[in-house]
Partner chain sequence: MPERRLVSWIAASCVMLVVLVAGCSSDRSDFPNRIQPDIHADGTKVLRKGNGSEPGTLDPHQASGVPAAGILQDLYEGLVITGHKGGILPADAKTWEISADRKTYTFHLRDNARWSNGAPVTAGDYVFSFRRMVDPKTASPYADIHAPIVNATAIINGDKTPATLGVKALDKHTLQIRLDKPTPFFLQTLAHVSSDPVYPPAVKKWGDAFTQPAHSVSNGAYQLKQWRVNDKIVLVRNRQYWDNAHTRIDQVEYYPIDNSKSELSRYQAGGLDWTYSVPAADLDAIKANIPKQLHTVPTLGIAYFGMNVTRAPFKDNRKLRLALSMALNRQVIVDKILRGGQIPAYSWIPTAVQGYDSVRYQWADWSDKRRDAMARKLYQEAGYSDQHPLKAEFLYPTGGIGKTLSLVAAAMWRKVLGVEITPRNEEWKVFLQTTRNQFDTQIFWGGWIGDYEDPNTFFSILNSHAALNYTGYHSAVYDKAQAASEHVPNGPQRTALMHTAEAALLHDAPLMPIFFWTNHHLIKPYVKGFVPNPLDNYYSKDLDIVPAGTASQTSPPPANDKQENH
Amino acid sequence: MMAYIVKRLLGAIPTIFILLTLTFALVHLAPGSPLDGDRPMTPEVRANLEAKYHMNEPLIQQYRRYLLNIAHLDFGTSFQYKNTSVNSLIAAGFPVSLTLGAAALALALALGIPLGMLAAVHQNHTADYGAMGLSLAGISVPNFVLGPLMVLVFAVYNDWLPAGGLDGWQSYVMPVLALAAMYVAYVTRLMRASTIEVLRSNYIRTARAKGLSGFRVFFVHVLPAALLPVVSFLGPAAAGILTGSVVVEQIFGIPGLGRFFVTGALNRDYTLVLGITLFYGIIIIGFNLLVDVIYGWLDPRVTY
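Form predicted alone: give me this chain's structure on its own.
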């Protein structure tokens, strides 16, 4: 397994390099400049700032300089947040985004797995129809629609929860629900389909014919096999939750990486956008590797 992990880590290097190159090209091709602002500046001041941030150099030289900085784990200095490094902004925002994303993913698994199992056991009955109806609603309503609706109902009309910001655990309730709703639906549908398939397998019939209790058959033989598609989905789910948190953090005013990314993009903060994109890419690649390892642990038939 260790050889497989090392091989995957080495294979991730070209992926990260391509991601960095494309992002660097796109942010520099976009119209405008980090020096553009509400107040005009004299040509002399602008020239001095461009020299300070090496923006007067050819693009290929800027790219080479940025690669050297990345090799030393230096994401540069933010244009928007003066005298603040991108590293420190990531260090400040990532714990907030990690808490939000981990809570949303945990909620999606905690609700989706039991709902999917319930729907599979009671296939084509009321419980099945109810679970599938909830999953359809979760898939149909995106988080940028659900978030403002929740603010309107739970914060504006009823004053049950804070509308935004971070002030205690109550501030996480609506963002986590808005972020997790779609993934609860996906996990429910996956778990239902995989559980139905496993329940119809020959080895489950054999286990029942041997006289094993229904509890043992379900939780020892059915559940581990039924969880495999859900485990495979965790990689894309983590990526979706990370990217989805960009919208949710902006809606609820949460000072996480998503909000920094949006403000950086709006203000053409090249270094901040590049740093957060690269950091997201590394986290997603690492999580996909972890999911593959867990998959092999659950299914002994998988070889590395």
Given for the second form:
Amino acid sequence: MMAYIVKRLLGAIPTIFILLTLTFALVHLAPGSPLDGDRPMTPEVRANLEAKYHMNEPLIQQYRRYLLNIAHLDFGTSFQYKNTSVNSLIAAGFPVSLTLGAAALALALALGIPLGMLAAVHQNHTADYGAMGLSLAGISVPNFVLGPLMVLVFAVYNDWLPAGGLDGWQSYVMPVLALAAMYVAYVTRLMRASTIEVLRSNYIRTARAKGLSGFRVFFVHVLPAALLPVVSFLGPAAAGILTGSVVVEQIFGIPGLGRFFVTGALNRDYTLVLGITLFYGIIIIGFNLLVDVIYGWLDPRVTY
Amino acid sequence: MPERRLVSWIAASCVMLVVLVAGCSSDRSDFPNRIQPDIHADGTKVLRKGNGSEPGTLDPHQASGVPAAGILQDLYEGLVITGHKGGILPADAKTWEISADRKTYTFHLRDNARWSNGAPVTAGDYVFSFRRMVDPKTASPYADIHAPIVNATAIINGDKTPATLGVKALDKHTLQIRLDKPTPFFLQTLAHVSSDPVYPPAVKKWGDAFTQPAHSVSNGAYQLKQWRVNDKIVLVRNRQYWDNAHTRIDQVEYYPIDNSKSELSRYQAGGLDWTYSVPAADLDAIKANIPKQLHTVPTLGIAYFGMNVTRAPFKDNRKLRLALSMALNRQVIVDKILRGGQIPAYSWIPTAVQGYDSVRYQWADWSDKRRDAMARKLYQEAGYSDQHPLKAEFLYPTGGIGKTLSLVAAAMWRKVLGVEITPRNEEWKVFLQTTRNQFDTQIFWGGWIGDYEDPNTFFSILNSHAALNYTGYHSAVYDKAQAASEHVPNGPQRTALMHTAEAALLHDAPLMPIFFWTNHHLIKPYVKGFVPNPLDNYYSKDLDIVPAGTASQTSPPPANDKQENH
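Return the form predicted in complex with its partner chain of this protein as a structure block, the form predicted alone having already been given.
Full assembly next; the chain just shown is listed first.
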């Protein structure tokens, strides 16, 4: 297992390198410069700024300098937020995005897994239709509709939750719900399908024939096997939740990483975009590795 | 079975909607709007303002944009400030004298002007700050505003050192500023945030990080307490401020909310006292329900369509340019499309600029029929017809109202003249580059917001040397009159020069003025002291929060406003 993890971590280095190179090329290829603003600047001022950000050097040298700084975990200074390092922006935004994402993912699992199991056990009965109906609604209603609708109901018409901003745990309730809705739906459907499949398999029939209690059959034999597709979904789901929080952060005015990413791209903030891309890349690679390790632990057929 | 299944599915799908709609069961005509001033138990009054987008920096010499300016003028105070209704008021400088040749200004600082750490504000601090402002190393976007000061332009261009700037400390509290030429709007430029002083020891010690809350030292009515990027910026009362006794609001919180719909929700829910803007789509509902909280401010801003006069088809074709301009029904654009109280523009200087009466197109007052007929005549004289229509591209930046306006203009031009317009949008940064280069633009969307209250902030950008002159307009008459008007004292002679420039511009028509901007704010009734002004500049120190109870004792709320008090 340890050897596998080390191998995967070593394999991540070229991946990150390629990600960085591609992103670096793309942001520099995009027309428009981070230095362009509403007001044009004199050549002298422009030259000074270019020197400050080393933009007067050939691109290949800028690339080399950037890689060298990355090796020292220095993401550079943001263009948009003058005088602020990208490191400090990530340090400020990531805990918020992480809290939001982790809570949404936890909610997706906490609701989706029992709902899916319930639907599978009562296949083609009212509980099933109810759960599937809910999940259909969750998939169909995008968060940019659900978010403002919830704000209207819970904040504007009723004074139950804050309409936006970040003041205490109440501020997280609606964003987490808006972000989780789609993933609750996915997990429910995945869990239902896999549970139904496992329930029909031979070894479950054997277990029942041996006279095991229904409870034991379900929780010891069915559940671990049925969870496998959900676990493999966790990797892409975590990535999707982290990067997909942009809209939710915007609607609720939450100071997470997603907003930096979008405004950074629009403002051609080279360092900020590169820094966040790299950071996301590392997180996603890490999460995929974690999922694979859990997979091995849950499924005896998988060996490393 | 399939029907039962379908029915169940539909029923289940409705669960979520039912839950949501249940909350909305109250009458839809009801416009919830919570009136809850944020006053702490100890009496601390907090003003919560929506502030558009997140400022890039809180360094007065490097900042640009309205969101930063609003915060900075609470934090820092320059020699002078703009008054409630425009005009100039003393601030850090108690008095000043202007020499007979109007080239030397001597400012006397207040003895009791202090930084938030208790240190006195000295003339030396101002010398340091002005030099830093024009130093190309600072890379200030507004350095050119200070061009009237002796040697400023040479310093900005890197030809002289900042020490040669014509700003001198005569003693601890006396500051002398020398100008190259008399400049009638010089005091107005001193009210701009880029003229604010910074605390030299903090800048020297912390470098660019002096703007962080831990290091920030300011001389305005407030000081920086907290800055959470994309969440909020919190200012607290600066007890060292010379006029602190008159400050009523103890804490000001600025929230960067770039989505005006979200901002409105937060205002309605009681989380904001003041909005940065109002979504156009909600203006009708707001006017119907809380008209007294809606404030419409005509500002120093113009929206125009520019034409690239350096290339075909607009090069050397004044009649074509004028025909397009005349064929636009500005009244319809303002009344039917934008519906935000904007003012149709038939001149270059916004009506909100006080003390100047613009030259207007005389066809502004014609009937639509007569104007359209004249537009068609000019169009034909310019060499176009139904058989040979003008085909042109309209470039606008993505987002904002550019798209709507391009479609409306295209429809009007097609109807009146038969012009075929291809709208094209570009991301803001790309748009800036394209319009600046003048290579492949034809018609483009443009806007300008004045930096200070004088017509020159508009006239100067169309001088043929100006970097912001994206049309490529070059007129000897305009250039001469504009340049001369910068150095003549206010009075009939200066007005005549400006009229010459404006008349030349309207005649040559390198651009079509469309409308003058208005800004909208929603302000809760307990926020007192709001006076609209054309710069849309408000100092929090002039405002107060008076709880509803207190207010109702003196003046009961009007009957038609009862829905506001939930």
